[in-house]
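Below sits a lone chain in C-alpha cells, taken as the form predicted alone.
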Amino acid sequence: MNQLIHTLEQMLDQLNKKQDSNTFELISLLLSEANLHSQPTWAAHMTPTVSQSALIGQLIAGLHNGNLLSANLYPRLAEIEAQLISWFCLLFKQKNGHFTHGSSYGNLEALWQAREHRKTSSNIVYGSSSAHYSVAKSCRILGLEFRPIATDQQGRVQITELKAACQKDRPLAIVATAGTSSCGAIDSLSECIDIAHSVNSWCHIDAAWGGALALLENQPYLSGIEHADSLCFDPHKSLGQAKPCSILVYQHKLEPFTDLDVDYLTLTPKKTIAGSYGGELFLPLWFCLQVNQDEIINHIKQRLRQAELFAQILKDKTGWTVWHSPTGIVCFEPSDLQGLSLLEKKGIFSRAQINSLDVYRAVFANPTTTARALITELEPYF
C-alpha cells in the first residue's frame, strides 16, 4: 500500500512539473461527476455510490490481476470465487453459477443455455413489453425471435396473455422480470415458471435489480425461484458495488467446449461469453461481505424505507398517480410533466414509461438518498 501511495505521489508530481492544468481540471470534473451519486437527491438511475469496502476490494483485485482461465495458478482467488458462487446459489436456490460483467451478458448466456438444452424446435422467446432491452438484443444475437407480452397497469406481464401466447405458439423460453428498469415491477414469477414448464420450455428470471430482495427475510416477491432454470443479478446496481459485478445462476451444469483446441490452457474453457477474467468481478463484493455483511443488508432496508416514505408523502401531498415498487423505485405522473425537466437535468429524477404512459422515476439505489430531500426539490411543482 505504501508503494502504491508513493507511486501516486510521483505521478501527481510529474503532472505538476509538466504544469498540466488541463489534466488536473479534468480529474476534478470527473470527481465532481462521481460525487453526484452520493447526494441525498440522487435518484435518476441505478448507479449507487460505491462503498469504501468495495473500493478496497477493487484495489485488491487490481493488485492481484490474476486470470482465472488459468485457475491452477491462483488457488486462493479460485477458492474465493467458488465460495461466493456457492453463497449465491444458496441465496437464489440454484445449483450452479458463474460471474459475468452484467445482466445483459447474463440474459444472453441464459438464452444461449436455453438454446443448448432446447426441448423444442421453437425459436420464440416471450417476455413482458417492459423486459430489459438486452433480452430482445440477445435474441437477435442468437437468432431467436422475441415476442413481447403486454403488461398490466403496474408494469407486470399479463399472465392470461402469456398463457394464451404459449398455447398458440410454444416458446423456447420465457423471460420473467424481477424489477423492471422502468418502474421496478416484479412479474408473477411462480406463474411464469409454471407456464414455461407446462409447455416444456426454459424459464429465465432477470433479477438484475430486484434480486437484492433475496437478502431480506419474509420477502414473498421472489417466491418460486428455485424452480426457474436460470436467474441473473447485479450487485453493482443495488449493493453499492463497483462495475462490473454480476452473477448468473442456473440449474444445469455448464459443459466445456470439447471441440475447441486450446493448447495453452490446462483446463478447457466452459461455454460462457467471457474469456479472461479475474477478481475484478467479485473481490470487491467478497471484501464487503467479510467486513460487514449486515451493513449491506441495512443499506437495502434503508433505501427501501426511503422509497416507501417518498411514495407516501407524494400520495398525501399531491393528487398525482404514484407507482411504488417493493424494489425501491417510485414513479409518478405530475400534473405538469414538462415542468420537471430541470430536475431531470440535475440527475434528481429520470423519465420512464409504464404501459406507454410517460412518468417520472425516482430510483432508490443509494442508502444516502432521502425522501425529504427529494420532496424539497419537488414541492415547488405541487
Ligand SMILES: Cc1ncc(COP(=O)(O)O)c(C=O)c1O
Second form
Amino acid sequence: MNQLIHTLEQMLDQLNKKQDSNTFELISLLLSEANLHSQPTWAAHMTPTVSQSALIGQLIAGLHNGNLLSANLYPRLAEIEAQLISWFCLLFKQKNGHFTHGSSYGNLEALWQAREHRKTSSNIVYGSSSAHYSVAKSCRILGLEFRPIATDQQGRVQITELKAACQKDRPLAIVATAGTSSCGAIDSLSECIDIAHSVNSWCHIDAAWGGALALLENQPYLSGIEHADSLCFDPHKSLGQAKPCSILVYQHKLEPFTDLDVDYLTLTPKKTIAGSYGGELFLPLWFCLQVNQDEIINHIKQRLRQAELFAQILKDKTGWTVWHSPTGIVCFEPSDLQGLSLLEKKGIFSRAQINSLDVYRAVFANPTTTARALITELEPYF
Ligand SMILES: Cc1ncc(COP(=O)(O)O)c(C=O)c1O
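Go ahead and give the structure of the form predicted together with the ligand, now that the form predicted alone is out.
Time for the whole complex; same chain goes first.
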C-alpha cells in the first residue's frame, strides 16, 4: 500500500512538473461528480457510494488481475469465487451460478438458458410492462418475442392478465421483477412461478434491485424464490459495491457450448457469455463480507428506514399521492410536476412513470441519504 501511495505521489508530482493544470482540473471535476453520491440529498438513481472496504477490495482485484478463463492458474481466486457463489446460492435458494457484469447480462443469459432448456416451441416471453428494458432488449437479441403485461396501481404485474395470456399463448418464459426500476414494485413472485410452471415454462426473477431484501430476516417479499428457474441480483445497486458486481443463479446446469473449438486453452472455457474476467467482479464484495458483514446489513436497514420516514413525512405534510416500496424507492406526484424540475436537474430526484403516470422518484440506494435532507429540499414546493 505504501508503495502505491508513493507511486501516486510521484505521478501527481510528474503532472505538477509538466504544469498539466488541465488534467488536475479534470481529476478534481471527476471527484466532485463522484461526491454527489455521498450527499444526504442523493436520491436520483441506484448508484451507491462505494464503501471503503469495497474500494480496498477493488485495489486487491486490480493488483491480482488474474483471468478466471484459465482458473487453473489462479486456484486462490477461483476458491474465493466458488465460496461466494455458494453463499449467494444459499441466500437465494438456488443450485449454481456465476458473477456477471450487471443484470442486463443476467436477464440476457437467463433467457438464453430458458431457450436452451426449452420444453416448448414458443418464443414468447411475458413480463410486466414495468420490467426493465433489458428484458425486451434480450428478447430482441435472442429472437424471442417480449409481450408486456399490464401492471396494477402499485406497479406489479396483473396476475389475472398474466394467467389469461399464458392460457391463450403458452410462453417460453415469464420474467417476474423483484423491485422495478421505476417504483421498486415487487411482482407476486410465487404466483408468477406457479403460472410459469403450470404451463411448463421457465420463470426468471429479475431481483437486480430488490434482491438485497434476502439479507434481512423475516421479510415476506421474496418468498417462493426457491422455485424460480433463475434469478439475478446487483450488489452494485444496493450493497455499496462498485460496478460491475452482479450475480446470476440457477436451479439448472448451464447448457454448454459443445461444438466450440478452442485452440489456445487447455481446459474447456466457461459456459457463460463473458470471456475474460477476474476478481473485479467479486473480490470487493468478498472483502466487505470478510471485514464486516453486519455493516452491509445495517446499511440496508438504514436506507430502508430513511425511505419509510421520507414517505411518511410526505404523506403527513402534503396531499400528494405517494408510492412507497419495501425495496427503498419512494415515488410521489406533486401538485405542480414541472415546478420540481430544478430538483431533478440538481440530481436529487429523478422522473419515472407508474402506469403511464408521470411521477418523481427518490431512490434510497445509499445509507447516507436522509429523509430530512430531502424534505428540506422539497418543503418550498409543499
Ligand atoms: C430491475 C432492473 N433490472 C435490470 C437492470 C439492469 O441492470 P444493469 O444496469 O446492472 O445491467 C436494472 C438497472 O437499473 C434494473 O433496475
